[in-house]
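A single chain comes next, written as structure tokens; it is the form predicted alone.
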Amino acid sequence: MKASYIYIAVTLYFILGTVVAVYAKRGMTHGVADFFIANRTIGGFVAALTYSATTYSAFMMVGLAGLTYVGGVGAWGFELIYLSGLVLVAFFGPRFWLAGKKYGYITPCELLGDRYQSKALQAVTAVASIIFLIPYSAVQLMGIGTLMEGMSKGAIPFMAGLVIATFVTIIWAYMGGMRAVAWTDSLQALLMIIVATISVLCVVYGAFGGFGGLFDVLAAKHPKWLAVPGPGYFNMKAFVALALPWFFFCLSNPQVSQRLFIPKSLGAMRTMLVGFLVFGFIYTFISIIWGFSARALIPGLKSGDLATPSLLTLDVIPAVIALLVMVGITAAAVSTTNSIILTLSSMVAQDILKVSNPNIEESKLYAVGRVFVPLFAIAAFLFATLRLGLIAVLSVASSAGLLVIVPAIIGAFFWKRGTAAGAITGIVVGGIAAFWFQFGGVRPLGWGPGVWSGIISASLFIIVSLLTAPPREKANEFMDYVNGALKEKNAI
């Protein structure tokens, strides 16, 4: 495809989302709590939106789609624990909202804090966050790069990619916060789902003649890519050392957590999580298709990262359609990495700078936090060229790094006798094995970093917890209003 056809849609794109970013951030003011969680004043429509186009990024129709050209099958089971893991959402949601609503909180990392009574703790989930979540953000950034390339042989350098990337993000989120990048997300959600389902029926009909004939032509060519574990990818140990962290991945990456303060209300909350639930369902499966159609078409690719790109050179897919799902790939990652590195400014802004300095003043938080966006970007893009393995399994590496923060977050709303040091000492050690295990190639047992990571955390936070004095006082205060706020509302 000529490189000028993919610069035209995306300045399109670019210039209709900047046109929604103004108009959302009509009237926003120049307060900590309007910039980054929107004043919790999101309704259950955009929250939906905003909450599928944050959770699903160039992963989806890049990632995952390359994940099942590679492994088969087990790609499907592999996400659909992420599925699954909605059960969380349902569970803390509620919590999340009555605790945040009550407390004034703006990031997760405020809400360990105060109900652990420790300063330390907040800085230390917070740098932990930054610490992961960087490589996350450049996975999205990688994935455009790819796109872009793939799709017009090599007239698009992988960098321009990445600077047309970083520099749409670092406007939409600059420009005015959250309630910028809810609107944005909005828009992109509907791009990336309407984009999506049109181009899979495309390719299956096209090629196929429909959803038989692509699985007639699986079977008859690839049939492990039906069967488990498949073609050799996935074994037990690698689809759970992969799936654990993303069953927990509404809870550990703070960028989907602090979705859960915006909503305006509990209802707005319900509608968030079933507008999601139908979201995500549809689009994991539009992007296994999309895999396996790759897989069936165009079998001799040397990554699974080259899937989508290669499959919308084919004639199979028209020009426009091919367009319009590169700008909905686009829009996916675009999306994620607005709300992860709006996210990282907060948390620089709540549980850095105002932990040093209580009496700040909320102007110079504010500043320093819309300081940091562009900064966070420039970092992702930096980690970016490095171009480190699969997309769909650094996105993973990324979760099993931030699970160490999860039994933290169990035991705030859970275990009274959870305690600070437990907290820090679970993610602080947890969070260097993860690390070293990624990195390092470290396999103890055959088990992946995503399973040691959270079994180190959660032992150190009971074992040192057990060994130390709680807040009481705290503990009891917090659940025990939680709790009765839940019952009172019949939020259980």
Given for the second form:
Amino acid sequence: MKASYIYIAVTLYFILGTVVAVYAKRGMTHGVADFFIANRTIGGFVAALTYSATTYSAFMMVGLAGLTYVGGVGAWGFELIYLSGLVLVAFFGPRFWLAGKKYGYITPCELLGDRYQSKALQAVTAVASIIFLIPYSAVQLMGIGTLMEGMSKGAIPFMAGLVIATFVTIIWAYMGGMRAVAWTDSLQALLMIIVATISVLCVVYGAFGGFGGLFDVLAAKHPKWLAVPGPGYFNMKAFVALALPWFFFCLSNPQVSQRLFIPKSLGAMRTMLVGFLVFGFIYTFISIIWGFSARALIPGLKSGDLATPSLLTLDVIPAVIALLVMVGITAAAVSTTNSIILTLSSMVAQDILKVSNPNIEESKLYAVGRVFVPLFAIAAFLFATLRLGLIAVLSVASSAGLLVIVPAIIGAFFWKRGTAAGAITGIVVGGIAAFWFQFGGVRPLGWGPGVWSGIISASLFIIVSLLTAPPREKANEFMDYVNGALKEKNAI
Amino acid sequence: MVQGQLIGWVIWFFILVLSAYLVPYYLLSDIYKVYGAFLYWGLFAVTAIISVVIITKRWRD
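Given the form predicted alone above, what does the protein look like in the form predicted together with its partner chain?
Let us now look at the entire complex, which starts with that chain.
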């Protein structure tokens, strides 16, 4: 594909997004709560779309399609188990929202720090999130660079794609904080799902005559791809190690758990949750069908990562659709990355700066937090340019690594005996174990880091908590308030 | 009442999610058709979504 077409498409996408961002930031004040969580005023529809765009990255149409290509139907199961993990939002969403509103929390780390009465816990959780999420963001940027380079057959160098992705990531978030991110996310989510749907219909009806035809071809030529363990990639242990940490993604990843603070009402949160589930089911189905189509049409590829770029070059997909798919994948990566970077910036302001200097003026917090948007994006860019193997390891380890925060979150709402010492020990030791197991290829009893990091952090959280003194007064006050308010709102 | 409902839903989801690990691997592992693991996981997800709709329907603003 001609490089000029790609540049034009990306420019149009950027202009459209910027118009939306300018519209969204009208009336924005220079307050920290306004910049980072839009003053808790986001409506249900926009909340659902920003939640969707933040959660679903370039991984879906590239990585998940690739996993389907290599491992078959197990990819569908793994991703739907993740989706079912959103039941946790039905329980924790109202709790986060009510506590956030009552105590003025802006980040999930702030909630933990206040509940366990520990500034150290607040800072440790923020640092752990930064360590795991910067490489994850770098991988997203690298994905755009690789995609543009591949589609233009090298006419757009990897570095040019990287610069474009970083630039777009910075601009909207820096301009209008959460308001701009939420609205541009909405635009991007719609773009992602519409384009993906059209492209998959082109492939399925163009090449197989319909979904029945596709599954007939798979059953005849690649039957193992329709069962698990199937071709072998998704053996039971690998499946559990992948699916377990992803089940807790909505609590473990701060860029999504922070979104539990933003709806303007519980009704809006309900729309956000149900809207996301419907979006997620459709987008997962499309990504899996995309991977199955690649397996049926081009079975000889060396790696699953090549499935999407190779499929886009086939005649069944008109060039203009292929171009739109590329923009859709770019949108998926940018909408995830700028949300992560905005969340990490809020953590620097609220969980590190404010913790170290509680009397700091809000205007300074706002200014510093905002400056960290480009700084984190540039850090992710620099990581991406290095193309270090370590980045990939940290990125893969991120789901297992962030899982270590979950026991402390559950304890905050359900276990008065939990302590900051227990939470910190679980997060630090569990996080180190996740990285070590991933980096060193350590698999005790054959189970991966996604299983062990959760077991280690939960065990340490419980044991150390039982050996140390809990903040009884705060725990009672916090849980009594949340439980009483839940009753009032008729939530369980 | 609320506590009882919470426990009931937690048990329901535990069984549902556990089935998403066990059924495709132990009962459907030799069905190489679209109506095997693919259909089961699809129905599992739809059931989870409907359950969430039921839980959140009663929320009051």
